[in-house]
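Starting off, we have a lone chain in the form predicted alone, written out as structure tokens.
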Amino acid sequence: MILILKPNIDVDSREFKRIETHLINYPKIEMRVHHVQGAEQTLTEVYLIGHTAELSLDEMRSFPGVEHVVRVSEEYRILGRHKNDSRPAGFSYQGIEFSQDSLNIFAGLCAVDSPGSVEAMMRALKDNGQVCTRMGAYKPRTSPYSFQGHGANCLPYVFELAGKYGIKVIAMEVTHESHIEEINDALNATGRPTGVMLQIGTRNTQNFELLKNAGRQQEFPVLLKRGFGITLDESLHAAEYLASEGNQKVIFALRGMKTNIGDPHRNMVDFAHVPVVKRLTRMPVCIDPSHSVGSRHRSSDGILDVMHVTAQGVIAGANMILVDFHPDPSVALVDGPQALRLEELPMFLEDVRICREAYERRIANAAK
């Protein structure tokens, strides 16, 4: 059961203590305070986790401080969708809205080499009217011997260029809690030129102790990437970690399953799972076109698979684009057969518009 409070009541409120004097009736439930900052008020959500069915709704909603009630009625407690929820489906972040009904795209490198490439790549977004970039400053990698990131000594330049170009949000892959650390260091340090949306790659879904790390702090939010050998199901309860530890400010991110059955692609493309995700969660759902392909092949109609199956996510409702450019693909240091090339990033952004443009004259339509 989920208790959400009357804005601005907190835990040393009479309201919140006759409601904790209440629940001190039942010891087989246990009660967990989180705090939901939102644009213009701090909201309070108590998580009720035990023997709840006890428990009367009328009962808690009879209490002063409580503005709204919610029954768990899916297996994700925090961010699933439940009966008569009426809890937003997004948040926002550096004045961007990141929510169910909102697209954003992250085009950008997916690992910083030099900062000549940084510059050239915001350039061309703030030219293309683009407000949010990708930034690979630390790079799991399947060979220990393969370029892992240049790590915290890129971030100061990084965070300049964004400031100099007007970025507003740089999602930036994390392996450790220590670069959470690193990173909010490095935006002090700039002067917090602009904000970063943590990422959790795939091979660490369920690396749980990274997950409550990223998921106690409150200030970014987190781009959870589905784990490419695990169910959906195992990596929907990877992004309850995060929420059970605070953080509900997060975006779930497919990216492909690796099988062979997807040759000749990198990965099986599993943007079939965006209205899934939307369905079963309150989470924005982000796609990752160019790790799912993984190659610049170009299909008989002219268009690049990278933007075909881009196409395929947006229409069927994507929040978030998650994908690769560099100035020079043939001289990146991690994925450059992959990467688009800055030149077509007008045609990728006309592209997604067009098909941004037929999933809401689909929603148009099925409303009639």
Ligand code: PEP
Contents of the next structure:
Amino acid sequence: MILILKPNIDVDSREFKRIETHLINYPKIEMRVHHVQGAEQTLTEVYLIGHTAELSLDEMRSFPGVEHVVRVSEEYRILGRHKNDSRPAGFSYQGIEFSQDSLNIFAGLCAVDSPGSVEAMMRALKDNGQVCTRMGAYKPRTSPYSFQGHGANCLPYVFELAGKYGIKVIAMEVTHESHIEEINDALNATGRPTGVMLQIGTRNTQNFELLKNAGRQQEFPVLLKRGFGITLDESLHAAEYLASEGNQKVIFALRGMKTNIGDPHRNMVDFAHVPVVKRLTRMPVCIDPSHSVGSRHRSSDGILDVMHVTAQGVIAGANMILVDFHPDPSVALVDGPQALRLEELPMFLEDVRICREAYERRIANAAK
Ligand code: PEP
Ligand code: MN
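Can I get the form predicted together with phosphoenolpyruvate (PEP) as well, since the one above is the form predicted alone?
Zooming out: every chain and molecule, the one shown earlier first.
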């Protein structure tokens, strides 16, 4: 059960103490308090875990500090959608809306290789009206002998250049909790010119200690990739780890599943699950066409496979696109074969706009 408290009620208020005193009578119910930062105010939510069947909805609703009560089903308690659940499906960060209604594009480098590539990428984004990007500093690689990313060393110039080109949010993978601290330190050292969305990659979807650490901090939103070899349910439970530690600013990314049935794509594209995740949870849903397809193959119609699958995700209501670009894919240190070129950015954005418009027309059509 979730108690959503009235906006002005916090844990020090008399109204809160009354709820707390009442719950002492139910020793099998554990209480967890979460603060949810909205655009204008911080809401306090109280999650009641355990034998909540013993509680009456009407009684809990009658407490003066309580605005709304949601009885949750067992699945995805915090991030899930439940009956009569009016909690928002999204959040805002750096003045940008991330919700199940919005669409944000994160085109950028799979891996930061040089200040020159970062600057060329960010200049192209600015020229095309984009304020978000992806920049990998910590790269999980199959072989220990492959380039592992420049790590903390590249953060100062990445953040400074982001400030220079008006980039507001950078999606950046972390593979260890210490990376969160390094990112925070580098942001402080550079005067916080940009924001960061922590990315947890498909190899770490069930790294529960990393999830707990990313969940304990509430400043940075988290982009959680679906695990490439586990069920959707298992990946959604992984997202719940972030929320159960206190961070509800979570976006769920589909990036394809590992199986040779998907050949010749790098992974089996799973973007049919965009509306499924939106139905089951309140998380905005991201698609990663680059890691799904893994190549620059082009269909007989002249359209790249990466763009075809992007279209499939967007027309089904995706809320974010994470896509690899590079000024010169032939020299990229990671995933060059799947990167789009900077000259292709305007065409890519136009293709996305066409698909988004078609999605909006589909919604209007369904509402007739
Ligand atoms: C990435 O986005 O750079 C990445 C490594 O993705 P994934 O975790 O989906 O393989
Ligand atoms: Mn990659």
